[in-house]
Amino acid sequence: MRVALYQYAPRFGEVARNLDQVEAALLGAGADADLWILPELFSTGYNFADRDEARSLAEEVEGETWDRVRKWAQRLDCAIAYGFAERDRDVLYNSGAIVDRSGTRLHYRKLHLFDRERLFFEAGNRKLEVIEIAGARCGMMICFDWRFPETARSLGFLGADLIVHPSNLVLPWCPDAMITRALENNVYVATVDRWGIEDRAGQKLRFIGRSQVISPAGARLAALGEAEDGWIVVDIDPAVARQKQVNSNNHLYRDRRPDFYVDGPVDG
């Protein structure tokens, strides 16, 4: 399976311009990928001033952004994963989707909201799932989900070979932490971030870029810098991710001891 990541700096609120830039990049890359991955909230920007502004930029799952992405998928004959601000009647979610020429293959709502996201979005209410693309089993989590190892572990239990991770990272630790998430579950992890600064409503956020693909062995197969538009392309082997035998005596999942694990803080 061939995976391609596109990192850039969207302009806040300039949806049409952002979509045009991404379209030009994807159609001009010549990557021949099975799956393209774009950042979290890739067409709107991230740093909303208030809930009304977030609502004004949010869309239904199969809205304007979805329509453009599906056309790209048709032209490139691939699947495309991306993050977007979702409006479901009166409720807003920080969501993601994987779309191919047939339509929506996966729809996910971010489970773990970061900081001011709680002012605009509701926590996700859709279960984690895994779908197959070009022979590889793919699951999605979004940005701050990385801080909760249960998210990646659950996708591993569901059989994911590749964890697709659209992000708008402002904390510096995630790129290194994803090495651990890959090792914990013997899976590939593709974190696709944005870069740039959004200084709005008294909140100045600097996004760290550093998009990357991590192997099941914890190796960085490819990475981008902190402040650059660009794409990377990586071939992954699902068979490597499906080998959970650590050595002749240890198995990554069968050796777990859930009867002795604690589910939640003992002090509440």
Given for the second form:
Protein chains: 2
Amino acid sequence: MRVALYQYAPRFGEVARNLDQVEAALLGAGADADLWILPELFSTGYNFADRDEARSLAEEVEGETWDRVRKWAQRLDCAIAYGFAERDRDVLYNSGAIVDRSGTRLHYRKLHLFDRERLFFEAGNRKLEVIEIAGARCGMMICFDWRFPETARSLGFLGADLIVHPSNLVLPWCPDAMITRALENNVYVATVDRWGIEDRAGQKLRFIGRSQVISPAGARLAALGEAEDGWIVVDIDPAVARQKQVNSNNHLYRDRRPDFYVDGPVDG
Amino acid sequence: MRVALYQYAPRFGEVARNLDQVEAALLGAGADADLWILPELFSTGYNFADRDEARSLAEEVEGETWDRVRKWAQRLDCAIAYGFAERDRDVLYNSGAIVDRSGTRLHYRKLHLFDRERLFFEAGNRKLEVIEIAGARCGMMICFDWRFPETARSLGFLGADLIVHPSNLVLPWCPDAMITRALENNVYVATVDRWGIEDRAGQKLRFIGRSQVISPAGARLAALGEAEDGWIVVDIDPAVARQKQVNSNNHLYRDRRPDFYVDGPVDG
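What does the same protein look like in the form predicted together with a further copy of the same chain, given that the last one was the form predicted on its own?
First the chain shown before, then all remaining chains and molecules of the complex.
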């Protein structure tokens, strides 16, 4: 199964321009990927001034952006994963979808909102989910979800071979933390970030780029820089992710000791 | 609260010599620590040939090694955490203890045994636990426990400010993974490793040293090299570890979404 990641610097609010840039990149790459992954909020930008502005840029799941992405998926005969600002009646979510020629394959709403995102979005209310693409089981989480080990753990438990991780990272830790996420679950992790600066509404945010694919053994198979448009392509072997027996004596899931784990914060 | 870590290269089976070296180091350091931490299996070495050999070097919790460590704790007026081979009637555990002048403060048995340890030891059967030392709440896990996110998570949920982590690391990932463990739980983590090579019973193991203290914000506050005897000392501020509100909008525990987490592997 071949996965390709596209990193760029969306211009805030310039949806048509952003979509044109991504379209040119994907259709021109010749990557022959089974799955393309794009960043979180890939077509709108991230740093909304307020909820009204977020609403004005948000779309229903199968809105105009979805329509455009689906056309790319048809042209490339592949699946495409991406993050977008979702409007569902009056409620906004920081969402992701995986689309192919058949339509929507997966629809996720970010469970753990980061910082000011709470001013615009509601926290997700859809189950974590795993779907099969070209023989590889793929689950999605978005950006700050990385900080909560239960997210990647849940996707691993659901059988994910590959964690698809659209992001807009502003803190430095995630690229190395995803090595831990890969090792603890023996899964591939593809984090697709953006780069560039958004200086709006008194908030200057610098996105760190560094999109990457990590192997189940914790190797960084490919990565992009801190400030570059570009794409990388990696071949994923689902059999490697399914081998949870990591040496002759240790199985990452069977060796768990749930009777001794504490489920949540204990007061006092 | 001041924590000190001692890293060295125990000689396999030379318990008296190893204890003498540690004694000289701790009593000579002038570290003025509230808690000293020593490696896993600190007085015996690690690479047992078989279960009989492990049994011959194992001791009851409050055995001769405990007695010696307690004397150091009395001399230094501090607590001391260490790993040891425990014999309980006919059963062996890869255990840890924290001892001070009052006696045994904490007794832990490694929950997740690594590789050939399974040939000698039974997996732990005691609860994870947190105790207070000089105002800081301390919990223990041992070496390979790091690979299972539930271990550090549980100690965080129990209120640990500092995770005390005696280790004998042979794989390269743990020092960076502990940054993730610190960040996801907003706790200090002190990993105390050994260095050196044990080439026995057809198994050549090289231990990676790199003992370290990580802050709740993911900073490596101090670290030792890959092949050196030495000690480091770090001041811990429990208030920093208790501030789970990591920015104006995110609280690491309250933002969890347990309704959406999957508890264990799902078949099919």
